[in-house]
Every structure is written in structure tokens, then in C-alpha cells.
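Only one chain comes next, encoded as C-alpha cells, the form predicted on its own.
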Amino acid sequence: MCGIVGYLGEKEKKAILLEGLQELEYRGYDSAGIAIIEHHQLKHYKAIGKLSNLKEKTKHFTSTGFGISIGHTRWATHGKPTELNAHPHIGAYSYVVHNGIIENYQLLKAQLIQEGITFVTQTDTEVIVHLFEHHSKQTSTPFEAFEKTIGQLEGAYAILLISELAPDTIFFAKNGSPMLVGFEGDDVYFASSDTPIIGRAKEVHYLADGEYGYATNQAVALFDATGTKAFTKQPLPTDKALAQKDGYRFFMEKEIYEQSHIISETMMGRVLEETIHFEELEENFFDGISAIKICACGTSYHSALAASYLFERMVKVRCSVEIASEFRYKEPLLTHDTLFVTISQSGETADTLKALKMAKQAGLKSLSICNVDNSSIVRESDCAILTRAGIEKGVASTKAFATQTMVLWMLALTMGEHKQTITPTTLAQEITAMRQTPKSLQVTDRLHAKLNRLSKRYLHGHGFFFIGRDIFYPLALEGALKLKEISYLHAEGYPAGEMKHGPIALADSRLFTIALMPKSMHYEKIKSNVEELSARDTTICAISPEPFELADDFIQTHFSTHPMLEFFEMMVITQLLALEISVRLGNDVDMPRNLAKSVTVE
């Protein structure tokens, strides 16, 4: 979602901020801004829309010599996406950038208004800068004022604050929203993720909740509720190659193509000759576990739904799947024999993180499946399995879904072997199928060209049904989500057998049905469901290894020996079809409207 960059040092600050913010574009944003204090002078620039608008505004500005600087890309939560509401937010002599939500901002705002302070924005963030300046009049040092400020804040925040009161200092604080500090010689960097400072900082400290401090050209100090702390520095990778498009039109397209390679990374060292091994899991990890509850949002929720079939079928344990934003408010029944699994690409999904904290407070054993090491969900969990998907810049997730599903498939086999609910023969068959997965994920020129041609037939009409059965129902949900995310066309995923229970009322010639028809699972059943739709003049696009005579369009698949191989091959097809439809409609595939990559607010 929102992105933060900060820099303290002698280098040209505008370039560092703008380049850093550009690395965070994939998170989604609607405005951006920077603020710099140099030679005791404070300057700032803000713009709505693309980062190119901010670059245009700052094209005649340069910075020289030592200075401090902060930058931000905003995705609107409180207040419309306007230049006034964009960060950095302004006090009389201070600026702040902030990710997260200040839950008690209205109370603080009312108190400050009573003190005679005027607010000019609709945001929760503006409270921070005014509260700091209010305290600075009553304390002996700016840092003391900053401590008092963050002590009054409730909610999630990652904060960088600069002030003319301390023109050589950046104040920082973290609670619930990600932020890190990077080091290279006398230079100090701040960011909400690694990518803005790769190639600049050599070492990094990932701030924990409750940590705060200040940075000057002489020292960087770190504190928490217990007092002064030492930095735990780690080496920072220096290669940005995975974040580049490598000749593809879009990051999303590149990420679809690289799934075949990435899935091998996910399996590497884990899928062995006769077993599945996660070095992250202790031998007795599943002892005492007789149920699984998976909590996730969006695409991760769909991978969880698919996995629920595998856990109940192969492990013979109850597996329920919860949407994190709903789970938090249903007063869920949590028992100690339940393994609580959270899934998140970024590891910063606010609703999922809150659900995890609820489960931990209830005493449940927790496991996270995530793509980002050192993320909040990973650090909060008892155990974490990384998907190894690499940087995913397309807002509409593709390889994250593939790798999450693969990890869950492997996890089901591991648990089944531990509980002796699958035979050695079945395990061997599953491992053989897993080893063929990279091939099922390959994109051929012939396939992509066909989907490009077909896409022109699906630009009009009143909507799409994606239908499937069993594990192909969650895949239908994910296919519909991908299409609506980037094409802005209405699409719904349904269990194929549910068509006659209401949705078939929409069937006519202007309704498009994307039918997932695997040969290895319930083929005759879903064939019958599709025939019902075809009889009502629906336009049918069948995806199957078996030719279907009633299909208006037919996309033939290859793998019919194992349901998961068909699952992954059909997944790629639905991703590419959504991509090509979106391209024909002239949309920004990588940064669709109203969406953000990492949803760090509730």
C-alpha cells in the first residue's frame, strides 16, 4: 500500500527519494511527495497521480551537501486522493510521512483543535505533526517531544518526521506497519521495504513493533519501552535483476512466464526422492493437531480454499478457511488442537496479521506461509514457510498464488505422512506429479498467441462466470478475481453445481462462461453443468484436455494424469486470458485502479 523512503547524508537527496519511491510503485498509490531540510531550509513537493507528476514538479530542484529527506507514496484511506491530503504532512515547521492507521486520531484532533491548532487535511496523519509541535513547546528536546507523540498514538504506524527544530535529525518509529533502517558508511536510509535501498545500503535493521529512535550525521539511536537497544544489522542483497521486466510488456506478464522456474525454487530442497521435508518444521510440529484453520485475504484466500480439499482428503483432518477481515469479528471458537495457518504474499496484510495475533492470544500453534522474510506475519508466527516467489511487482498476484498453492500441497503431504493417513505408494505418486509441475506451468508461444486472438471476443457482454468443481472451484474464484482486478469487467467464480440454484437466471448470449473441465476430476459432472448453460445460449469457453463440442471457444490442455497438474495448467491460462483482455481494453495491467499490492490497513 503506502510507501516510505528516507535518507540522511551528503548525496543528492531528490534522486534517492524519487528512485526509491519508484521502486514502491507496485504497491499501489494515488499521490506522492517529498520533503528535504538542507542548509536549515525546509522544502517540499507533492503531486497527485503518477510519480512522473512529482518528477515534473521537482525537475528544477537539486540538493547539495548534508541534509535530511523523507518521501512517500499514498493510497487514500482517510480523505480523498488530493494534493492537500498527500504526504508529507505539514506543521508550522515540521513534516511527517506515515503508513498505517492512527485509530484515535479523532480524539487527538479534537484535543488539538481546542488548543487552537488548525487542521487543513482530512487525514489521520496530520495529527502526528501537530501533536509533535504541541509537545515541542513543553519539552526540552525535540526527541522528547517525539517520544511523547508516539506514546499517545493508537493503531498501526511507520513514521518518519523531520523538523526545523532539529535540522540534522530524522525521527522514526514503527508499530504494526513495516519499516527498516539501512546503513552504508555515514549514510542512513529508511524504507517500508527492501527494494528502495537495494544497491545503496549494505546493511539493514528491520524495525520491530515498539522500536523508535533518531538518526543524525553523528549517530543513529534505537529505543523501545525498556530503553536503549542495539541495532541487529543484516546484509542487504544487491541484485535488482528480478525486479526488472526483462523484455516483457508488463511485470505481470513476466511473472506469469517465470512461474515454471519459480515453482522449482519453491520445491528445491523440500521435494526429496521419497518424502517432503521442510527444514522449518520440527519433527513433532503436528503432534496434538487434529484440525486446521487457515486465515487469508484475496488471492491467498483462494489458495487456502484449494488446500482445504487436500488437507481433508489426504490428511483426514478438519480444515476450515476464514476470510481474515471477517474472522476477527465473529468471536471464533479456537481450540488448542487447531493449527492456525496464515497466508500472505507480503506478510504485512493487516487483517491477516490481526487474526494471527488473536490466535496466538488464544494459545494456538501458528504457521505462516509468506513470500517476504522478516515481514510482520513471519516474525509473529511460531513457524514460517517462505514461498520463494521472489519480488512480485504486478499488483494482481500470479506467482504468489502458484507458490502458495504448491507449499500447501507439500504441507498436506508432510502432515499426511506424519499422521500416516497416506500410503507410501500414494506419497510417491504425489511426488512424481509435483516434479512435473514446472512443465505444466510453461507458457508456449502457441498458447499465448491463441489467448491473444480469443481475447478480442470477450470485451463486451454483461459479465463472466468462471465455473469449476472441487479444487477447480477455488481456481474459478481466482480466475474471476484476476479478470475483474485488471480488466474492470464483472466476473464471478462459482461451483459448477450451483448454477441451477440461482445464477443460471443470468444465462444468455451476452454471458461468458469460462469452464474449467479437468479430465482427472468430475469431468462428466461438470460437462453436464456446462451443457445446461449452453442450452440457454451462454457463450462457452471450455478449458480442458477433452474436446467439447458445445464450446464456442476451446482451449486444449495437456495434463490429465493428476488433478494438481491440470490445476496449474488451467491457472496459467486464466491468468493470461485476463492479461490479454486487459491489454485490449487499454488498461494499466501492473497498476490497476483502486488497488494496492500490500494491504496494510484494515
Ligand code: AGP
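Note that the structure is a prediction, hence the values are computed from the model and not measured. Numbering follows the first chain given and starts at 1. Rigid core (definition): largest C-alpha set, two forms, superposition within 1.5 Å. What changes on going to the form predicted in complex with the ligand:
Comparing the forms between these two forms on their rigid core, the Cα displacement of Thr125 reaches 2 Å or more.
Superposition on the rigid core between these two forms places the CA atom of Ile555 less than 2 Å from its counterpart. Once the rigid core is used as the reference frame, the Cα position of Ala208 differs between these two forms by 2 Å or more.
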The other form holds:
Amino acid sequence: MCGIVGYLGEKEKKAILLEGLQELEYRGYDSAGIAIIEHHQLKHYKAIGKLSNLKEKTKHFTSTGFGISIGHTRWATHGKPTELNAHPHIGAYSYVVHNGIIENYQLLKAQLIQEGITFVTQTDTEVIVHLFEHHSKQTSTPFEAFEKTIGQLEGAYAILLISELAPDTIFFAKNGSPMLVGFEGDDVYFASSDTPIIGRAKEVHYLADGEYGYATNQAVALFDATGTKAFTKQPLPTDKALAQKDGYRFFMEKEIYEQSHIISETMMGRVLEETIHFEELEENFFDGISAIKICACGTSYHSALAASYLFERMVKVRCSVEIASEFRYKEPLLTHDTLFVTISQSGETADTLKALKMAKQAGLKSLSICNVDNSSIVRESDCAILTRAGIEKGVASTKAFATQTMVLWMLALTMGEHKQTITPTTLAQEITAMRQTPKSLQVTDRLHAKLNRLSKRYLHGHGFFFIGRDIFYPLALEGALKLKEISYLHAEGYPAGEMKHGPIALADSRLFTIALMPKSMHYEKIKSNVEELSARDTTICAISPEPFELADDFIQTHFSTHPMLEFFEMMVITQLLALEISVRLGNDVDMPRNLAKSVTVE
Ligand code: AGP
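Switching from the form predicted on its own: structure of the form predicted in complex with the ligand?
Let's see the whole complex now, leading with the same chain.
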């Protein structure tokens, strides 16, 4: 996710901005920039890569006296991570920084180009500054121009805009992406989260969606659709480390909770009213493709496996899934009608990268689904779709898995629409279900408390089986991996129907079985598999919308007619169960032993 900082006042601005951006580094970024207006002088600096590059560029600059200033770290969603695409984006006499996605930017951009405006970047953000300057020619005040601008924006945004038209004013607006206003005497601060202003501001107002306004050295004004509003100021937290985790105990816990919001960003601008649109894919992208091969490792392999059911069932194309470390040495048979898909959170996994190079060498078209733009796998692929999960700090992947699975679901739908294997009615039903995903990913206090209580009973035993059928089998694999990674207890994911082919020999009261029992898919089948295990005294934890009499523990989920919604809800439960068991065992949840976030060696 991008990071935003802003400051208005007499203090030295460069230091405030750069130190503030430093505090937002944990959110991940690939470029950064600042802009300052003081004594009617506009200055801006931008750099790709780490903040140290921006510091190098600004080392001879120091601000003096009253001024207004904004800063930004960019996590690329539209347009490559280049200096040009870095924020602030620049008009003729204004600068803007933005976190989020403007869904209707292409329409607005086309209208402005028709007005003779020239665009220099590939980003959605640049539309904002040109729209503001376009309106400022027809409005009586810059603030009116700002109001008109944000009134035309659709999507998620946290915006700071400064202009030579109002050299003492910072304009701000928030909708869908986080931003706060900090106060200390006459100084006014802005940031994406608390940490950049801890130790500077004393009070804070967390902007709500739809709030906007302006700050000058005379006043700070807040508005929403109903008109003027009062700030609700509260004391700013003082613990930076806790603030980076937004108050959660671990980054992994924070990342599980933010899945519900993040998945909306993954869908934004792509899941439209009646279709799915990836601007990364040319219209004829799927022409000549009659098979798909997906290659990945670990959690990314699990999202690939889940997707293979969707591609074959909905798109009627053969879809094979390979573990990259196996693929690269098996002398695979590859045909030119196969789309080679690599999935990777980091985009740097050595085995996956090597597999991609092999496929390209064999002349296959390649697509990567990745969380880090400009990573090796993204650069190596013919085409890349970003998951927009934002940086994932926890070594055990959570939101990356959720967003990968969502992108693959969307890809199956768009490919099915292209190949006409999905009717418009089915597509509409799928999109309706997709739009309910944020709700399925929501963590309630009640659920988390139940998993915390329940986890105490799963600290010993001689192992776990996670079992499921169809797309819930890859979810069972993922649940088992999550538990292994952070609890160090042995766990296996297994197709539920396979238990009687050997594994059931392990069944006894000390064997824990986590049974994924969706109501919308093969319920009776999975129920009888679990009954076989229960008959052999296995300890059963059933996760299901339907109460299951034989369960020793039961976690009730919501009834849904769509398996993917059950998939996402059960995914959250397995993630939280692993986390709570790990906490009870006193493990390092975010940095489990022996593991690295990105395995860049084979
Ligand atoms: C996920 O919880 C694991 N840390 C690991 O399996 C990871 O998914 C695997 O190393 C692949 O990484 P990638 O997605 O960055 O390629």
C-alpha cells in the first residue's frame, strides 16, 4: 500500500516528510517523492527504489519559514515503478499525492485529453491534479475546484493536494484509503497512519470516508456531503512499534484482519457491473490458448491448485498445476497452446523464476500473478497482474493467498467470458458472489475469541489432518501449511476421500482432524468421510454452516450458495486457528524459525 505524509507550518519540512515516510516503509513501496511550496516557490523531488535515494537527491535542500508540504511512498498498482510514475504528480502549478485506486480514471483522462491536457504518466493519480487545474479555471476559489474534483472521483482515495494558487493551503480528501490529520499548536500534519507523526502531533482526527477539507495557517476546515463538520480530536498513541501493527499483536494478525478491505482493492476497477476487466490483458490475450499450466511454491501453489478446479469447471480448459522445484527438473512436456501462469507473492522465488524461464524458452505465453511490481518474475513474464495486497510482513502468507485466489477466480471468469463457456447469467451470479467476498473475510470478535479459547485443546497430540474436497482440498493444504509454519506441530492437508486409502490408520483420539465441511459443495460426501474418522475416535474440529453432531469442536460458518464464499470464510478460520495455537506455544508468529519471507535460492 502507498504511504502519505503532509505538513503545514514553520518547521523544517524535508525532515518531517522524509522521517514520516521512513515510518511508512513497512507498508512496502518501490518509489517515493516530496513536494514543498514556500515563499511562493514550488519544489519537488522524486526517486525510485528506497528512501535513501530520495534522501540523496534532497541532501542539499532545506526548507525555511512557513510552508506547505506533501510526501508519498508508492506501491505500484497502475504503471511501472518509475520516477515518472512516482508521486507527487505534477500539473502546471499544483502537486498531488494519492493512495488508493481511481476506478473511473480512464474516462476522466479521456475527457481531459480532449480538453488538450497532456498526460506524462501511466498512473490513475495524474488525473486528479489535471482535473483540479481544469476546474480552477472556472471556479471562484481553489477549494471549490478541489471540491468539484473529488466529486468526480470514483474508487478509493486518500489525497493531499497543494497548489501555487493557494500557497498556504493543503487540500485533503479521504474515501476508502486511510488518512489522519494531526494537530500541534499551529502545525498541521497528515499521514496514512499514526507512526509518521508520533512525537510531533499531540492530537489526531482519523478521517472518515467522504470527509475532505483544507488546512491553512489560519484554520483547518472539515466537510462531508452534509456540509461543515467538527474534528473529533483524540490523543495520539505514543508506541510506534505497536502503531506499525495498527495495534495488532503481530503483522500476521493485522494482515488477516485487513484481508476484508484488501480484497476490495484487488477487485477495484476490475470487477465491473457485468464483466471482469483486466487492463493488463490485451483483448486477444487468450486467443490460441487451450490449456493452462500454473507453477508456484508453497502457499502460492495452493492458490494455483484451487484455481485449477475453477478453470476446468468454468472455462473447460485443461489446467495442470506444478510445484516449481519439481517442474524444473522433470523435463516437462510443454505445448504452445498452453498459457504458463506463475504465482508468487514476492516475485523472487528462485524455483518459480526458473520454471518461468524454462517455459519462455519453450515458447509459451506467460502470465504472472504477483504482489510486487518490477520483481524478477513480473519483469520476466509477458504479462503480469498485481494482486494489490500491499506488503506482507508476516512470513506465513495470508492476504497474499486471499488476493491470489481472488485474481485467479476473476481470471477464470474473464477467460470463460472470452471463450464463451460462461453465460452472461452465470457471470452475473459469479460477480454478485464476488462482491460479497469482503464480508466473508471479515473477522468478528466472537469468532476470534472462540478460536482463542479452542486453541488450548490443540497444543499436543500426534498431529493434524486438514481435510476437504474439491477446492477445499487446496484450502486444507493451506490450512495445514499455516499451522506447520508457525506452530511447528505436524499437520497434513488431505483430500477427504483419500483418508480410507491409508491415512485413517493414524486415527485415534490424539489425532486432530480439522474438517472443512462446506454446505454448498459435496456436503454429504465430506460428512461421511468425517464420520469414518469419528468412528475411530479421532478428535474432530468441524468447520461448517451445518451443525455436526459428531464434532468434538464445531465452528459455525455462514450458509452461502457459492463455494468461494465458504472458501474464504473457512480460510480466515484456519489462519486464526494457526495463529492462536502458535501464540499459546510462545512462538514468533511473524518470524517463524527456519523460514524466510522469500526463498530466493533453490
Ligand atoms: C507461505 O506461508 C510460505 N511462507 C511459503 O510457502 C511461500 O508461499 C512460498 O515460499 C512461495 O513464496 P512466493 O509466493 O513469494 O513465491
